[in-house]
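Just the one chain here, the form predicted on its own, laid out as structure tokens.
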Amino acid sequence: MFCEKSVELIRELHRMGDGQLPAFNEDGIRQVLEEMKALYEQNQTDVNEAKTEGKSELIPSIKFRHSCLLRNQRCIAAYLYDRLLRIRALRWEYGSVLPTNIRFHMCAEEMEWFNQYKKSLATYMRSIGGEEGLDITQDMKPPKSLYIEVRCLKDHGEFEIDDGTVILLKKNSQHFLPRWKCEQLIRQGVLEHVIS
């Protein structure tokens, strides 16, 4: 049937929860584009035939195929736009470095878009807030306290805080650190917030 493959792309995204990025379905996109090309070519043939031979009975099928073309176009645009929204949200959740399993699900064009978005956001953050800029990705929720207790989930190496103190982040070590300094590492899975 017409438009089934394009609707399946939308269903695939809908099945995944928010914050999750399914693998880019290049095969599904290609199949939809091939269907669109076939519909367009059939329409061109029928339009030429209807004009030259005056066959008005072809008009309903031409209109139907044109509607299918428009639907496929809307579905592909919705699929790609939803993926970009998810990728943008991942930048705010994980920071400028995405985990490998998420990058694996992105196509080359999406990686390029992510890098451009990351650069644009960094440029904007440098332009506000004085000399050092302002990191607007920090404190997505208002903090209850300025310092939190964290446990290191994997070896990360040395970590310097504002007062110049260098802390060695080793697996299973616990530290009392400024929230804004370790929030990014919590999102990356290096640290976990210890709630006592």
Contents of the next structure:
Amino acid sequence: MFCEKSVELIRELHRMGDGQLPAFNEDGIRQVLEEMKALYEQNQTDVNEAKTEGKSELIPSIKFRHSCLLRNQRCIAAYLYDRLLRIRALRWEYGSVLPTNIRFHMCAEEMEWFNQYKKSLATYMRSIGGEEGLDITQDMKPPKSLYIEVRCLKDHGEFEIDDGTVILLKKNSQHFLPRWKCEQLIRQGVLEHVIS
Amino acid sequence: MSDHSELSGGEEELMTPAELISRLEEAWLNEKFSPELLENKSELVECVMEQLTHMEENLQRVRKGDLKASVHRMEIDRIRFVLSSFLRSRLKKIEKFFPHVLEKEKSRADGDPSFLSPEEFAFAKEYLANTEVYLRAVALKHMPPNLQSVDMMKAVPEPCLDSFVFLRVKEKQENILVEPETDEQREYVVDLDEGSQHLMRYRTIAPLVASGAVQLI
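Can you give me the structure for the form predicted together with its partner chain, which would complement the form predicted on its own we have just seen?
Let's see the whole complex now, leading with the same chain.
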């Protein structure tokens, strides 16, 4: 059956659930592209034959192959675009540096798209309201209190807070810190919000 | 806020900080609940940013450990959250509907209010170019010659203007034409009283949201 490979690509993403990025299926894409090439070549031959020898009975199969081609194109575009959306979400979650295990699942072109997206977003955020801009990837949740209790999940080293105090973020240590300084570290999994 | 210095509200009138913040909140809720991108509020954003900087500066002068300081700090955080959330929901819609947003901006008549701020416009253009380059590099250029382009306008969904929104009426409206939802229904008109709340299709009241006569909630 035609188009099975491309539908399989879509299923693969669908199975992963939201926000997860499976490894880039280069092989799957290549197989679909090969199928498309074969379909296209077959169609070229049939079109010529239909034209020169007036074989109108070939037209339905030409049309059928063309629909398969369109479907394959559509599915590949959907697969790639959906992956971009997931990668975009990662930028908002992890900040501009992605964890290695995620980068491992991306192809070179996706990396390039990500870098360009990062740049566009940074330019945009810098331009907000004149001088230094506003980081809108912060303040994701409405603030409830100024300081929150956090526990360190891994060694992170020294960390400076607004008034210049430097604290050492050591594994399993607990701190009482300004919320707006910790938000990103919490999302990165360095800190954990302790809710008593 | 304790500071009552007046900020200029662009071409129109002078605004107190309290008015400024309530304007921001209105814009934020409208943007959050409307399915399509609304008119940009660059001026408002700029004023709020100025106000925030101003408040930060004031805060520097306050003695450490002063109770007032933490109350003000909280206020700053809250305003910054609303502002960020507002800009985020705009950016999200721009990314979601980028070809349509750009098309709308390009086909806009001179003098009509623009939906995108210059910065958002630049962002949307880069996003479109970036995505097109990516699709071409990975797959499209390896496809048969007649299939090497994707019509973004068709491939990317449009905002659904028929979705329902909750709204509160700020200025009394008469004879609002509600179009039928199904074939059996007929169109009818309603009056919207000031202060009343409704659940209606966005398409019907979109002009009222734009003019500020109703508030999405």
